[in-house]
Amino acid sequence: MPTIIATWNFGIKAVETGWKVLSNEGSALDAVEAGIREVENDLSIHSVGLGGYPNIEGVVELDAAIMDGSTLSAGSVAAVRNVRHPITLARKVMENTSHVMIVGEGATKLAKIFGLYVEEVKLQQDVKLEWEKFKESLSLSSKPNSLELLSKALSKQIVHDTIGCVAIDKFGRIAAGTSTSGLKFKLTGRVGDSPIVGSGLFANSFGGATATGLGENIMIHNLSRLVVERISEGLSAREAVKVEIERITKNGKRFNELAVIALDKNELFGAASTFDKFEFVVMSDSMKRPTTFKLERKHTFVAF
């Protein structure tokens, strides 16, 4: 039976929209794209889409990726500007080019070709005020242009809540997708895990997973690929996320602010996290409405 899962409390938008696609016998790929587009449209969400926090120069740069598990096809874009729906641009890369990933100016040019470019982007007022205060705090320092100062300042910017979504459709096809504006006030050109196939997302015919949290840590662990590998070996989605987050935590290195959600071919879902609090949303035929699950525990793994 169809099932869809998404990260964070705003993932309910993705799940509700994606479920409409699945319940009308649409594909998992269409459901993931449609659901993530809905979150990208909400300018009040400051970690996804053009309403997101900008880089250190005050420019919103977006990352997104999508993967079709039934074909192992994938497309991604990174550090792209002036694009309302980077998830759709990522799908265009997958379906209309021979590439997997296109970044920066090249991705922006591609957006113009496909009619996805937005001429003018203005920061949301509350976001703009935060960015201006951040820049002012840097200018008041005795070393305003030092890399050391920038590193310390950026380490305090912890907003990085990617929308990740995984779906399985009536025909057993699995797809995964991600979209984010990335780390708050990040260095220009910084790319996190979200558009990296294997890190931010992965899907095959056995299962799919997406990750959210501190991208630099997720990339190091190649988290989504490893979870799906465990599913391919015979573990359920719930077992797979637990095994991988537990392994990372026990290793004791770069385990902070990690979360992963997953679905397997049997429509079982799982989620695990090292966040103090993590929420995800699920919808399937066995549920009357989208259901939000909350995981709470500090610096240890938790699994649904």
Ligand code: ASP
The other form holds:
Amino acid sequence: MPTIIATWNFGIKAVETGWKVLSNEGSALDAVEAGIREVENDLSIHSVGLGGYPNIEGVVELDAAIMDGSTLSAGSVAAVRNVRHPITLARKVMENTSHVMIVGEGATKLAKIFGLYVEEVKLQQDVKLEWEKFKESLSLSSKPNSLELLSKALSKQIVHDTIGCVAIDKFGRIAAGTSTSGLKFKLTGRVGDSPIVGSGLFANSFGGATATGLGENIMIHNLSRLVVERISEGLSAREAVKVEIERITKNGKRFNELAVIALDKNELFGAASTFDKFEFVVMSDSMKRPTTFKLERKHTFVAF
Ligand code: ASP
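Any chance you could show the form predicted in complex with aspartic acid after that form predicted alone?
What follows is the whole complex; the chain from before opens it.
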């Protein structure tokens, strides 16, 4: 019985599209890629794809990764510019190269080869206005170019969100994928957890997970790998997310602004978060339509 799960309310697009693939006996990998592409296509979503918030210099830099749990293969791209579908570029890295992660100029070259390169990227009008305002607020202050000042200003910009998607297909194969423009107005070259295998995503033959939230915290914990490890040891996806988010929260270090969704080989799903609010979307054979679940509890872990 196929199942698909995705982060945030825009995850509905990924789930609807991915579900079409799964219900036509398509693979989990195809479902995840197709679903994420749909979110990347929507320029009104400002945390994924070319409609996303730019870095501090006004350039959109994107991170994405995909992992096939049935073969333990993964592909990933980070801080890529002028790429329409970073999730597809990540899949190309996985399937057409002998590497896992490609960044910078090399990623741009690959994007050109695979027809994913976009010559000109224009910021969305509302995004551009916000960025200009932010820049203006920086230069109004006394030390406009100091890195310290910049870091302070950026630490207040904790606006983000990643499309993370995990699917299991008819044959029990599990895949996971992520795509994001990362933190709003981040420093140029900043890479979050999303394209890092083990942090932003992980999948094997027992389960899959993706994370969203403050990448700097998620990375330290290697959140997705931890959750899938628990699933591999026999916990359900729901138990696994609960155990890990609870442990991280109790430990009291770097637990803010993180969330994880997971799926296990028995098609059970789970999500837990330390956000004030977190939403995720699920579709499976036992549901009539994609369902959005809301986790609402302040500063503590919650698990579905
Ligand atoms: N984790 C992403 C990053 O830090 C952003 C997010 O998922 O909210 O780039």
